[in-house]
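Only one chain is given next, in structure tokens, and it is the form predicted alone.
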Amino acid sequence: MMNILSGDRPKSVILSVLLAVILLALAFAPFLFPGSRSLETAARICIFIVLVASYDLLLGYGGIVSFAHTMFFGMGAYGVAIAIDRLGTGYGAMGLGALVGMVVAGIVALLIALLSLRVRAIFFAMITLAIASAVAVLVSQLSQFTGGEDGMNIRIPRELTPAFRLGEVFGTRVNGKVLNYYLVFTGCLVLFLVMLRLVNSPFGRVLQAIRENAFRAEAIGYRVVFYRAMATCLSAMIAALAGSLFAIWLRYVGPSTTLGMEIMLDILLMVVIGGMGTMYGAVVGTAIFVLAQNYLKELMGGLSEATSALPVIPDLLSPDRWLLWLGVLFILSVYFFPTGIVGRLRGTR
């Protein structure tokens, strides 16, 4: 187990139990939580764990603030969509699209890194924001390739659609959508373990040293710009692969689903809630945030009905105010867990 986790122990009994519960819940989601909505939520958690962890590789380990992460996510998604649209439905087209999206994301990230990483952090963040905004506008205008604002519907192989049925397992109907889910789950698990290996390698240690003190790291012989550029490229390529899985699962790609600034803000919130500088923070933060996004409104509706006889409280718990309470939960998590939930559980100062 330690080899699988690259020697990165959770270092907390509570965190170990929490991670085990999340892993088992995602691994057996089609059987534990039957229903289309539950499966959609589980798949989104899997994909966003990889996306958030890839961003934490950049921010938490490399100390690099970027607002272009959704751009790389979208490159992977559009790579699959355009490849299937041009080459037809098939696993070869899916794989080629994911590969091309990953390579393009890596090249673009390298160019951005080489041209911009020598400037101060805030200016680099502004440059990435400008580039991401320009790409989003470009995608919406190139309608002959990207479908414009309407996006693109993706025709995936029949074996991955609900029309393909295998039978029943443990009382649950297993169809192509379940197989699609396990494709997403397996791909995300492999990518997460690769990142866990990466941050616990000598390369990851150097990244952390650069984050703590770039001048000292350069003084002892490490090429800071090279390591930061490599971190940017690796983060972008993994984000592109997460985008490819998202496109295959959703069977649709559009500017609002992959390139929106709202997604970037969600990624930042998940990183802060879980804890920066730890891969496990991406798991915990993403699970909590996505579950709150999908079920907090319903929970508040039930609480509002249960307290209908009381004054004021039903209005405060109205489902229309779910975003307000989501903001309150975020503020409380930052106040009580300044190093994130995982950082607090590990005793990190």
Second form
Amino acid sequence: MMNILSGDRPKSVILSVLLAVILLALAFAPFLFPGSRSLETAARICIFIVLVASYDLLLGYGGIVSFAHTMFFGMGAYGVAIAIDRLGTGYGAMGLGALVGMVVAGIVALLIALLSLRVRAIFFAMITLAIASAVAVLVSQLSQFTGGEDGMNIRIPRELTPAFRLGEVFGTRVNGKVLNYYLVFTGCLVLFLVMLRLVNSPFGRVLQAIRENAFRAEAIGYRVVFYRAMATCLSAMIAALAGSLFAIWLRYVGPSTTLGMEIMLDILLMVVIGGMGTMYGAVVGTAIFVLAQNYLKELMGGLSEATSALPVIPDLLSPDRWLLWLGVLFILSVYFFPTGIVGRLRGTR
Amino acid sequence: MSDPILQLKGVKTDIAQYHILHGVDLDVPRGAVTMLLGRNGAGKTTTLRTIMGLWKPHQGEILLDGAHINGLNPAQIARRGIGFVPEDMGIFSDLTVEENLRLAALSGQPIPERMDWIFAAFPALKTFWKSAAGTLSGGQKQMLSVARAVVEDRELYLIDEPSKGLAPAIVATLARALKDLKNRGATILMVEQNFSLAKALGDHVAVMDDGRIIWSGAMAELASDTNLQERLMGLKMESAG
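Moving from the form predicted alone to the form predicted in complex with the partner chain:
Zooming out: every chain and molecule, the one shown earlier first.
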């Protein structure tokens, strides 16, 4: 087990239990939580765990602030969509699209890194923001390739769609959507374990050293620019693969689902809530955030009804105010867990 | 004096609009300990940081084993065989003691014999092997900083004020380790304000003032001449100790 986790123990009983619960819930989601909405939420959690962890590789381990992460996510998603659009439906086109999206993301990340990582952190962040905005505009403009603002519907192989029926398992109807979910789940699990291996390798240690004291790491003999560029590329390539899985799952790609600044902000919030510089933080932060995004409104509706006899409180808990309470939850989590939930549970920082 | 492993010729360094080094000429002989002394603000730390490439000199030459190292980046200079112990220790707080030392071994794996020596010199590092370096005391952090530089054999060690702010018992431990390193034939260029420690370790000495070397010679000569000490560094009180 420790080998699978690359020797990175959770170092906290509560965290171990929490991670086990999340893993089991995601692994058996189609059977534990039947219904398309819950499956949608589970798939979104899987994909965002990878996306947030890949951003944490950059921010938490490398100390690099980038606003272009969704751009790489989008490259993977559009890679699959364009490949299927041009080559026709098939696993080959899906795989090729994911591969091309990943390679393009890696090349673009390398160019950005080489051009920008020598400047101060704030300027690097601004450059990534500018490039991400430019790419988003470009995607909207090049509608003959990207579908513009309307996006693109993707025709994935029938075996991955609800139309493909396999029968019943444990009282749950298993269809192509469930197979699609397990493709996403397995892909995300593998990508997460790869990242766990990366951050616990000598490469990951050097990245952490650079984050703490770049001058000192350089004086020991490590080329800071090289390691930062590598981290940027790896992070971008993994984000692109997450984007490919997202496109296959949604069977749709559009600027708002993959390239939007809102998604970038969500990623930042998930990293901060979970805890920076801890891969497990991505798991916990994403699970809490996506669940809150999807179910807080219902929870508040129920609470509002339950307290309808009381003054003021039902109004405060009105489902329309769910975004306000999400904000309050975020502020509270930052106040009580400044090192993130995982950082607090581990008690190391 | 044996052949110099490191030579500085007319090195001038500016930091922002300030001229810090005004033409440093210095020879560091091989297999000996050279102490770099001087008042605060004389340019000692800047000299070490300039050698390491952390500040770029705008004039002059720096030669390591006869080869120019001006213009190289710090990583390239480190890989040419210079181990650096900075004034601020520069340990990686979030990494464990073990990870700090493994990271410093550029070959990827510390040599067991060298690790045995480090553990004998600094037993605390063995005790806190798996602890985050940030949880160590100031003295232990300094031990780690020195251990990190000596985890592999280097051509030259640059050590910046290792005794700064440490308790006498810790300074004694560090002094023993550095003496042992010296006895193994290491070449060291060390900045030190504690003249007793400098006397105990140094073979040669260079005194800096206002960004220049104003005197250099044998440590024995400076140690025996209190007038010279007072004239160069205002060390009347310290030299008595």
